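Next up: a single chain in structure tokens, the form predicted alone.
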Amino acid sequence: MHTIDDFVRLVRDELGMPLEEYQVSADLDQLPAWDSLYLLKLVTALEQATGRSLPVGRLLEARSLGEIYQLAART
């Protein structure tokens, strides 16, 4: 997972969430049907895609998928 496009594709494929690229910057509360289970699934998928552990505490503080992407991309 190198680009934001890869991230959006991962969210769509692994979570089954219909996500448009413009929604990446939206607050998680504004995403249809977003809940904590999506976050857990996303953390697992990101760790598998990147091959490394991610800072779960910081991911829990993220307010958007864009913030989650930034954390995953730089970790």
The other form holds:
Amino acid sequence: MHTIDDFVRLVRDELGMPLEEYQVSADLDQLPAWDSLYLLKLVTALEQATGRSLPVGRLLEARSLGEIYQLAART
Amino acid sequence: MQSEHSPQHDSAPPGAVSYLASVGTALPGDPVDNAALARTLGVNEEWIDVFIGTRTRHFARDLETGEVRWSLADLCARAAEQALTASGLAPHEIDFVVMGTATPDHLMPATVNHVVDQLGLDQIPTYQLQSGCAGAVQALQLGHTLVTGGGHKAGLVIGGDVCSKHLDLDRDLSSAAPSDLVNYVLFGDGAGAAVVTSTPRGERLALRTVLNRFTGLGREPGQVIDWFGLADRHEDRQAVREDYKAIEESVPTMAVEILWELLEELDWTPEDVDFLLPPQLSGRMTRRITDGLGLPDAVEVSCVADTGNNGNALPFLQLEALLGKIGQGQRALAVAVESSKWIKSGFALEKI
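For comparison with the form predicted alone, please write out the form predicted in complex with the partner chain.
Entire complex below, previous chain first.
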């Protein structure tokens, strides 16, 4: 996973969550299906894609999928 | 059609009291911590800590090899034997055995009969309830009824589940639906049992009342466990489904309603409750529910953070912990919710 486009593709394909471009920066509360189980699915998919373990405690501070991408990319 | 009957808690005579003489429990193998579970399932350990809040659980299936080490009957027989020994009753004094489970070893024979066979008992009535988180309470209610109005003096009441039957270790969970995935991190295996008597024996815990009521008219189930036969085993149906959003929303409210209904029925005030045995969904949910029940002076007796959610076994594990704490004249209230088809349940104890 190198770009935000890869990340959006991963969210759509691995999570089965329809995601419009504008929703990447939307507050997580604005995403109709989003919840803690989707976070687990996203973390699992990201860890598989990057081969690295992610700090869930820090991801909880993220307010949008874009911020989660930024944190995952920096880890 | 709306029922016009007032709620019935019991088929036993009003005010009838039965007694718990002893409790026994069985948890299979060593505890499995979140690091080991996360490694096996390929999911994030920290997420389990934060969102489930359960530290350990036990599995009848070996996580490394997939080998089934104990059947449900094995675990229930071990718990029942422990309860029988602790009660001081002789095996021939057991007049009946009642067992609740959502995960029987076979559909036939009912697992309770294998348990009774392992215990060396014979020529007694046996009952198996197909039940979830309210199952232990339903079994207690039937035991209570049999010794207060059924002409029996003593019986064994058992609850147990082997949820690891659905713990498919070879499965890639990345494609699992959230309602499927959640089950992998919530559940565990175990069994518990109690000896119920018509007169005070052993631990002398008076069972003052039992509540067991279906409240699911017109409601979608919160939890579904499917089963498969030769004709449909290849169908792509989800084996276990949990509507965790409905459960998170409804169970805390139902727990408060159960608590107040029991208090009203018993004519007890919140201050009369020395020990609270709250619903055991997960470490995190149980904390949330207990805070909402608002009994700050009652000592909480919970086990789920260490045992995982093992369904029909949970109230017995809580009772075992209670036995080490409750003193003469003290009172305990237990609340359980079965979200499958929304069953309210609970019971009240007093050590005499």
